[in-house]
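Starting off, we have a lone chain in the form predicted alone, written out as structure tokens.
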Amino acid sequence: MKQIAIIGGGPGGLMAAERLSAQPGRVVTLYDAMPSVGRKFLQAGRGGLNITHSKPLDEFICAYGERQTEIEPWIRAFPPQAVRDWVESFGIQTFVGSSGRVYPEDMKAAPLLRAWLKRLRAQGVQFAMRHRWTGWSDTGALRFQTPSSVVQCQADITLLALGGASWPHLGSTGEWTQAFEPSHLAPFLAANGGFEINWSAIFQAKCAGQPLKSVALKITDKHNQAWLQKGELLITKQGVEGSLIYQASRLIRDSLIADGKVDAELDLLPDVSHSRLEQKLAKPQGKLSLSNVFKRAGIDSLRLNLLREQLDNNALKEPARVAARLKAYPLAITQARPLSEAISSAGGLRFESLNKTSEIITRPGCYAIGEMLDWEAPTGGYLLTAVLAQARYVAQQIIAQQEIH
């Protein structure tokens, strides 16, 4: 019987365990440092579990940016529709939301995880919790720190699914990097996270926690290439976050790293032309207060407070200046929020350390998958889909190689 060790109980490790345990002749043991598996998966589902996206496949694959070439084979072998079919194999229906994102019918992660674990146990997968992997022994055995002792385990095949370095309280601490040569690693960076803006204390008190809907974000890079997207974001005490910011997070982060600044601005009313907006603001004020003048022009209190951050009272009475600022509101982003707060991370084990089947070149028989590799994806189901797809892809490669030998 082949002994297969899977280290990491997130979606990647669980999917690999499902595929590898589906056929006889293998003993699959899944190790995890935490008391239970799927903690980050459950956390991600608290606001509605986004499993994938309904975009056409070619458009979907483009979301992986610089790593599209490496990731494309995984996705084509297990595309978004296959993810939906897999979820529905547990008797859980899926639906497409208004944004094109795909969710389980009840929006929850817990029922899916329970059904998944039931399937894995039925297929004979063994679970070893509170086993923190610390690398290899001199003889190549896997070393684990448990609450009571250090244990060593031998495996014919090892599959590492150790995650990145975001949300470390859920298990993704990035400590596994200590087992690798620094040259094999790219530094961890925040992905799909918030950014800091030095809001005034008054603005923080009034507006922190409020969503800013129906805006357009424009990012211009050093090559004068513009990225433009409509959506919504969240004003925080420290700055901004939310879906629109997450979509642009790689551009913003990389600009900050390269130049120490980023050229970012909001169109606060993208559905109203500049001229029409100026006309609305230029109507006689009469007995209206300034706030009611803005309200009459379709400018809510949050947008007015944003204007007050950058324009004084005299400027707020000039329709041309106000309209110009509403249509091109500069975001003075200073830095990214800490990696520990980000939804996911970039960086990790470099693809150059792996062969085409994700086997570590210097560790024959050991494979690496998921967020521990140096790639990233925007929110919208892209990250989970790629993790699941790679796990299945690599598991199938392992099965095929064993059948050959």
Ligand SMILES: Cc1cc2nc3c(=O)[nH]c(=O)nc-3n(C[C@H](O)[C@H](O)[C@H](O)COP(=O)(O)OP(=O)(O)OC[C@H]3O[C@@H](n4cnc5c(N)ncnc54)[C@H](O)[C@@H]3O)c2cc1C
Given for the second form:
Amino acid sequence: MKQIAIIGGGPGGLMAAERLSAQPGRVVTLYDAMPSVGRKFLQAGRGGLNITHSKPLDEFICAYGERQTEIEPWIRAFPPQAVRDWVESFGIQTFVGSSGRVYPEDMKAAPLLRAWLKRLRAQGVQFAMRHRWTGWSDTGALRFQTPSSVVQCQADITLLALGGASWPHLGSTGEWTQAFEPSHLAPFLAANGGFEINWSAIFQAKCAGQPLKSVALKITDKHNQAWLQKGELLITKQGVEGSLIYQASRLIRDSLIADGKVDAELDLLPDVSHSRLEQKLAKPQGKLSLSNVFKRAGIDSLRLNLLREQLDNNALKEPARVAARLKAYPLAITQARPLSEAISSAGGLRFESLNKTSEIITRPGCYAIGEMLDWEAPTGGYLLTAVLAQARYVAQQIIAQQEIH
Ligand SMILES: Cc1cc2nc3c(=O)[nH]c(=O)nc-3n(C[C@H](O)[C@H](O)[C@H](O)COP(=O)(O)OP(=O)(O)OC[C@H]3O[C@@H](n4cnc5c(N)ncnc54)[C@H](O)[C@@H]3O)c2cc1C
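Switch from the form predicted alone to the form predicted in complex with the named molecule and print that structure.
Entire complex below, previous chain first.
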């Protein structure tokens, strides 16, 4: 019987365990440092488990940017529809939300994880919790720290599925990097995270926590190439976050790293032209207060408060200036929020350290999967889809190789 060690019980490790335990002939043991598996997966379900996306496959694959070439074979072998079919194999229906994102019927991860673990136990997967992998011994054995001792295990095949480095209290601390040569690693960076803006204390008190809907974000790089997208974001005490910001987070982050600044501006009313806005604001004020003049022009209190951050009372009475600021509102982003708060991370084990089947070149028989690899994608189901697809792809390669030998 082949001994298979899977280290890391996130969606990547669990999916590999499911495939590798599906037929007899292999003993699959899943190790995790935490007392239970799937903690980040459960957290993902708290805000609505966006498991995949319904857009056409060719467009879907573009979400992986620089790593599209490496990731494409995984996704083609287990495309978004297969992800939905897999969720539905547990008796959990999926649906497409208005944004095209796909969710399980109740949006949660817990019922799916429960059913998944039941399937894995029925297939004979063994679970070794509170086993923190710390690297390899001199003889190549896997070394674990448990609450009481150091344990060593031999395995014929090892899959590392140790996650990235965001939300470390859920288990993915990134400490596994200590087991690798620095040349195998790209530094971890926040992906799909928020950014800081020095809002005034008044603005923070009034507006933090409010969603800013139906805006357009424009990021212009130093070559004058513009990225433009409509969507919604969330005003936070420290700055901004939310889906529109996450979509641009890589551009913003890389620009801050390279140039120390980013050219980011919002169109606060993308569906109304500058001249129309100016006309609306220029109507006689009569007895109306300033805020009612803005309301009449279709400018809500959040947008007015944003304007107050940049324009004084005199400027607010000039329709042309107000219209110009609404159509091009500079976002004075200073820095990224910490990696620990980000939804995911970029960086990790470099693809150059792996062969085409994700086997670590310097460690034959040891594979690396999931967010611990150096790729990133926006929110929208792209993260989970790639993690699940890669785990299946690698498990399939391992099964195929064993059948040959
Ligand atoms: C708030 C939030 C919301 C999210 N929402 C979505 C979403 O809606 N859609 C989406 O696609 N993605 C979402 N994600 C991202 C998604 O959860 C991750 O991409 C996914 O969990 C990564 O899977 P993984 O198996 O690679 O790693 P992880 O899920 O991070 O699992 C890694 C596992 O390895 C274990 N581990 C780490 N180090 C060791 C060690 N040394 N020894 C033993 N075990 C170790 C950890 O305890 C953990 O169980 C969200 C993430 C967060 C934080």
